[in-house]
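In the form predicted alone, a lone chain appears below as structure tokens.
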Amino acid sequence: MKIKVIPPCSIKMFRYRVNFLAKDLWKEKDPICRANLALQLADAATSLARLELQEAQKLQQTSQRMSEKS
């Protein structure tokens, strides 16, 4: 059996983290736990937004270089 390890600071890991935290937040009934989950979700979503922006900028730069060459 082959085990895949996702780097903890990768964009994929932040996508998973935001997804799981959002699902946990919807299921949680305790208001204190909901507040803690919401804070964690906000932090993870902010990090994910920065990573997504970096990826979009990389793609945009690559696209511009390709169009300049042709």
Second form
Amino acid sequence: MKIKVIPPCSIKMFRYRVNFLAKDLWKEKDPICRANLALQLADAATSLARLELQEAQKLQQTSQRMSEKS
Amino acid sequence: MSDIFVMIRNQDNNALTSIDGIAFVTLLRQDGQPLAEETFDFIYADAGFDDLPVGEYTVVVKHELVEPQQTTYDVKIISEDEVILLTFVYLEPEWVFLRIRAAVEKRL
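Would you mind generating the form predicted together with the partner chain now that we have the form predicted alone?
Up next: the whole complex, starting with the chain shown before.
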């Protein structure tokens, strides 16, 4: 069976990071830990935002090409 | 198909990216056979395995400088479209394994 690892810089990994960091932050009580989690979440969310934008632009370009052809 | 998402955290729930400059490594096994190996990310201290069929797996986390050097956790994927989230927690000042937190979520 061929098993793939999820590439660390992929959009999927950033979606997971943002999701689970946000959940951890919500549960965390210690102020220092909250600050560290929030910093890491902000960093991951910024990278995710860039990747989501690229993804959206790719989809938009594909649908434009499709409509030009038809 | 399901995913397994693994994170390394210290006692304060911060990402533990490495010990003495060496990253942690994770292995996925089934019936004792290695299926995949991945070094944990140096910024976020996480790793993921993609598109796993229903079945039983063992997740191994290794680091030559921690005690024990190898920690394993058995995972059972019982339905598709789920992600198994494992957090391996270490006591950073002592380089000692503390515990594993496990959760199951709907896959994205």
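Positions refer to the first chain, counted from 1. Keep in mind that this is a model prediction, so the values were computed, not measured. Basically, rigid core = biggest C-alpha set you can superpose within 1.5 Å across the two forms. Shifts are known only where both forms have a C-alpha.
After superposition on the rigid core, the sole stretch of at least three consecutive residues with Cα shifts of 2 Å or more between these two forms is 1-4.
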